[in-house]
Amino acid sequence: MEISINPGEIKNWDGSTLILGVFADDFEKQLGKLELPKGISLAARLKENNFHGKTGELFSCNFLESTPNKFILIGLGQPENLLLNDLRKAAAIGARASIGNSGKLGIILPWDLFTPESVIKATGEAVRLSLFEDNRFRSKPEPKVLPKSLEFFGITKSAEKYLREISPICAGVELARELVGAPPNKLTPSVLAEEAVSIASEYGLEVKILNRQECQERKMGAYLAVAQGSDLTPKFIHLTYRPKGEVKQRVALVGKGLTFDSGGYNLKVGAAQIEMMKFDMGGSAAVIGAARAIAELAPKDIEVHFIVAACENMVNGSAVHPGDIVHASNGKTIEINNTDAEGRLTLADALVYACELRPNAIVDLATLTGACVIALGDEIAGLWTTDDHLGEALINAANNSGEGIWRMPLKDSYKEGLKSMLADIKNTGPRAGGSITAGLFLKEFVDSKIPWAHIDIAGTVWTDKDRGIDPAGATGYGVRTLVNWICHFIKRS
């Protein structure tokens, strides 16, 4: 979708379709100061159809003879409670109105409350990502009229610069969408590796890829006995985004790369939703989402590493034991008490190899415990990290970025309920506080002199409803806020 602004007036455009954001009541005065085409009349209609402009709600006339020829209209609620979420709810639900017409589709929102940048990125976002639709396994899809292109009104043409950074963006969250949508006998560690290779071929990224045999001779022994239950080739990913110039940052964004989990011996059952376990490469989607869209911003002065354990958990006769010990590539010894808390295990040996590439800061990405998901539901994403800059810095960029996120407690008196009889740390700690014992595991296996965060997106990568900008399905939860970090808020040296 080409995305533009359009510094000329309504009543001389060609569009097909305008989306126009209204307040609460006074729509007089509001439309009023539109120069709309002679004999469009909105404020009568939305008066006639008992409109009161709360927030989000949705009306839609069409005048035949008019160019446009299609108004939908969003309420924004009371002005002074208007959010930039509001903002990018309002440009989601008037794009997804707008399904059917071909032609040019055009917004007006209240621009000047909101800072350019944040606004033209918010809603531009907002309406391509709202239309977006995986229809790759279906043999006959529907066929949907979408808008060609969007222009934005009533904003400085100055801010046109902001405009750069939609597209990319947009095109690695919908990647990460597809990548964890797809069923897991299409997406498998090797395809997964094989998405990578393409993008850094596409796009001019460093690529090495860790067979078994290079795992084993760097003792990754937590994440090939992960691998060992599966019939799938393990696949250590590692995409490299390298600056022209000056290098001043180093950052390793690490994700967890489960194509399918079944809990191994540990099986899932009951409401563990076992189907559903695609989803369990969310993080390693959202890295690779973030590689594509890095890749193409090309950021200066900073140098970003994509790391992916990819595997499978699976149950065969060479399946992991619940009571095995393993070692991790840094020397520690794991006692695995649950073979369903499997995915800290392959991030142990991820986190280490990052560690060795000595960046200024690492960021993990997991869907990793169900303990997250029950203290934050769906929409929030849960933050541990032993850095208080970075942790800010990221907190900042999920917020700009419109994605949930809330900071929660490393408390270091949980690990007492990691403490194994034989080995140096068990896998899993009770089930109070599982989220934060997570944590703590990985912790063992940062350098402590390293920035490091994790983000638990358990709950945000899927949702079975419709929420605007993210339709049911696949999120790409955690794109734009790595992107926005690594862009905008990282701190630079």
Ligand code: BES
Contents of the next structure:
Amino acid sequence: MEISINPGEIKNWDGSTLILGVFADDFEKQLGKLELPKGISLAARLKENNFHGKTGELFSCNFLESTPNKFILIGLGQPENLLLNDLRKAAAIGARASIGNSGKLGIILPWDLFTPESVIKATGEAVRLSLFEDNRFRSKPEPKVLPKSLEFFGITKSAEKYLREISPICAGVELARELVGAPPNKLTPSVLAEEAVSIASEYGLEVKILNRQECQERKMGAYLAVAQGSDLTPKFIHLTYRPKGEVKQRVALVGKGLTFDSGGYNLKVGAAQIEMMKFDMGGSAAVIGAARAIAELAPKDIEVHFIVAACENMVNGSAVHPGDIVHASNGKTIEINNTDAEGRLTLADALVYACELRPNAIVDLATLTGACVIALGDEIAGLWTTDDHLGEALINAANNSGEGIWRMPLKDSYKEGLKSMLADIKNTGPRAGGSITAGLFLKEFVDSKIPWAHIDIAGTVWTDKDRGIDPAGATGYGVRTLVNWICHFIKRS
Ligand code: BES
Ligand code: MN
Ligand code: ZN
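Now that you have shown the form predicted on its own, what about the form predicted in complex with the named molecule?
All chains and molecules follow, beginning with the one already shown.
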């Protein structure tokens, strides 16, 4: 979808559909200021149809003889309450209502309440992402007519430079949604690795894939223990973005990549929703989606590593027994008291690997704990970090991109819950505070001199209900935050 700024007037425009946001109460006045084609009296139509301009209210009407011929009005409530997220939602509702019209789509919202940069990115992303649909697994997808382009009206032409990020970021989110949405028989660790290789060759990233034997040589006993109960071979994926010119800092992004999590011998039963566990590679999808976007955006001065220890958690005769003790690549021994706490085992070795690259910061994303879903629901990810500056930058990046995040504590005394009678640590603590002990477990595998943050996306990776900007299904959560962080919010030295 082509996106641009149109400095002209609606009455001279050749588009087919116009999205208009209006505040409650005085929309007559607001619409009066617009120069619409002759004969169009929107205010009268709105009144006739009892439209009040309440937040999210939608009204659309057609004027057969006019250009544009379809007007989509969206209520914005009271101006003093308007948030950037309300503009995102309005843009998404408008975009959905434009389906069926193949021409140009225009949009006018009260831009001047925010910076041009933030409104352009927020609403451009919202329009494109709300129109996403995954039809890869239908034999006869219903054909859908979508607008061919999007034009912003009423924004200064000089804001054009802010358009460039929309398409790479949305393509990254869409890639992440497709990776997460793909079922576990189609998206295996090997397929995920092939995806990474093809992204690397298409966008010019370095790529390294370690097979089982190479991981054994690196003594990644925690990761390989998870993989050993599956017929599918593990793949350790490492992509690198190198900027042209001098490198001033280096960061590593690590994503949990369980293409399926059965729970292992601690099998997921009852309400555990085993059939959803294809989404257990959501962290890796966010990291690979971000890799695609970053490669295209080519930020200066910063080298970025993307790391995924991909495998499946299954049961067979060689699967891990509950109670096994394994050796991670930093030499620590782990008693696996619960085979369903597998993500942290794979991340342990991935984090050790990331530390060896001596980055200035490490961020991991993982669908790590059901406890995080209980704490924060499906619109807010949990953030744990050892570094306040890193935490603040990530929170700002997430807020700016409309992704929910909330900082949670790494309460040291809870480490008590991970004490093992025999090994250095066990992989599972008590039920209470389960997402905190998971974070504390990961911390054991990160060099304390390297600022590190962990984002638990177990709730946000997926949405059962359609949220407008996020259609039901995989959300692609994390791509926008990561790309925003690297391109805008990271502290540059
Ligand atoms: N992948 C799951 C976490 C999960 C659960 C994500 C529900 C999304 C929805 C993870 O591997 C897991 O099974 N965690 C266990 C940990 C427990 C055994 C300590 C959990 O949360 O139940
Ligand atoms: Mn599990
Ligand atoms: Zn898992």
